[in-house]
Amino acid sequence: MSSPRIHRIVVIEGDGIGPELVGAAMRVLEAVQEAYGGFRLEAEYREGGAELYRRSGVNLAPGTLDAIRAADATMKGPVGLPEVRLPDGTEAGPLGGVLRIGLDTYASLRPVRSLPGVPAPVAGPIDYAIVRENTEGLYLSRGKGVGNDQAVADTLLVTRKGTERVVRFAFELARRRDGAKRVTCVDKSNVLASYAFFRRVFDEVGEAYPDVQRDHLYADAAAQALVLHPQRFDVLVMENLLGDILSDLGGATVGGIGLCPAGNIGDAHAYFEPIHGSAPDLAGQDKANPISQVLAAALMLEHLGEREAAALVRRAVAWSLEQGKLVLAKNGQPEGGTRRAAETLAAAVRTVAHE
């Protein structure tokens, strides 16, 4: 018999709902290694977000990155706690700004879909990918505002390297869909250059993918459209600000962001996480939904190179909805509790694995 293929992971907890959901998290992929076989997961637990800048400073310890670095993939829980910030006045405890430059993670993958036995204020079925550039853009300016106490100013910044990237991984994902194999370019070219250019550079580059539609909206129209006609949508690429917002409009129309799982990805490093915040006011009461990180758990094993057991950890997932074993209550919290819906899906597994 052959051994078993070993991947090697680094795990932040993160703050607030981030260790609950972790731990959920971690008890599926336990369940998908017993009942799927073939690999093995070795875990280094690190520590990042807003508890460790308030004791120490700093909102990743020294030799983290280089740990993330040298392993095949991370998952990562939500960060930051509104009260902890800079002397900026933004907030201490998000790692966007150090993993994702850092790391050069430079897709922002967010998948929007419907599930099974979830009440949605958008009819489904909805299932589309929308891609974030993740390393410019407006966010670039994360901590380089300048002004005075009468003025701020940002900068945004698209370059051409920045937005072919993007675009190229956004046209390679559409191929490798069921979807319409359509792209759609979102901004707002009506109004600033720098988007303008993003839409040029989008229809340069998809000129190579002759097999995949072009498509184009207007951030706003975009916005309207996600809501009134969301089936309309294959793949979405768009600049940081856009992408960040319309992911969560995106994320409420199927059910919640609690449902939501995100991979930010690049050509060497990638990294995985729930698209919403910790909820420190849930903290510790085992009352948070995990679907998003298991879901974001799935998103790992898929970049790992087990397909196999990502798409036993989705079924798992709208297997259980579907048959009312974990039911999320009107507020989006697992009745039962974080723990019990943990066990719920990986029991999941098993039944699921084996029909």
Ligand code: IPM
Second form
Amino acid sequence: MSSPRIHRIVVIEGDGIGPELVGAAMRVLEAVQEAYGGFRLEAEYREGGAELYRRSGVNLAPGTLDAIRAADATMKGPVGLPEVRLPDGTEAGPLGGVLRIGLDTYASLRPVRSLPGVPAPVAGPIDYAIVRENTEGLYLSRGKGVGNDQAVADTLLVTRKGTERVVRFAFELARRRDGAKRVTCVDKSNVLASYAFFRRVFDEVGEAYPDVQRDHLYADAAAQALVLHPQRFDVLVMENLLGDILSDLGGATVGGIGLCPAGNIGDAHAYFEPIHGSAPDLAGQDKANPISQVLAAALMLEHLGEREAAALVRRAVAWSLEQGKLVLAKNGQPEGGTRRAAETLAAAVRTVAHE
Ligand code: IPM
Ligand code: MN
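Could you drop in the structure for the form predicted in complex with this ligand? We only have the form predicted on its own so far.
Every chain and every other molecule in the complex is listed next, the one we just looked at coming first.
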């Protein structure tokens, strides 16, 4: 037998429900490695988030960024605790600034997909991907807002380089995906010069992809269309703030953000996480739904080149829900708890691997 491919990953469990979610995803990843056999993950655990900040004054321990840079990918749980704040009033836990900018992971890939057996407020099937610009836009102003007790301003910056690369990512993704091969640019170019520039660069880059359709929507109209006509979408690309908001909206249409993963992907580094927060009120109770984190693990496998293993994880999730092995209650929580859901998914991996 040839020796398995080794992928080195950093694991950050995060805050609130993070450790339970990451535990579940790691359990499923173990099952995939056993069932599939072609590769092995070597995991190195590192701390990050609000709890660490409360204890030590930093939200990422020294050396962690280097460890992440040296690894092949990073799996991260949700972070943040509402009461742990920076002096400017923003939350201390989120690693968005330090990781997204620090690793230059300029594309946040946020697939929105219906899952079988999950009640959703919008009729499916829904299957599109939001590509959120992840390093600039309005959130570049993180920690840099200026003002006094009468007024505060944050600046929205759109650069040519930043837009070109994320738009290219979106077109390349559309090429790889089955189906419509269409990229929709979402902006408010009717109001702001920065968004008009984003749209202009989008059209310029799009010229190089004659095989991919191009269209445009204002963000407010996009919010409506994502609810009324989600089937019209394939890949959407947009500025950071718009992508943050619309990816939660998209998540809601398929049954909740507890089902939704994200990849933060750059040319050199990538990390994978749920799109939602750390739900501290649920923490430690074995109640949280691990699907977002498990699907984040699938995105990570795909990024590591383990496409079949990624597909196996997705099939295991779909199969468990379809067969009623994994049942989500009305509030989105898995019946029987997080740990049982993880065992169910791990068993499903073994089952579908042999189908
Ligand atoms: C997300 C999250 C983060 C963001 C928070 C936790 C800072 O909502 O990944 O969408 O706003 O980017
Ligand atoms: Mn968000």
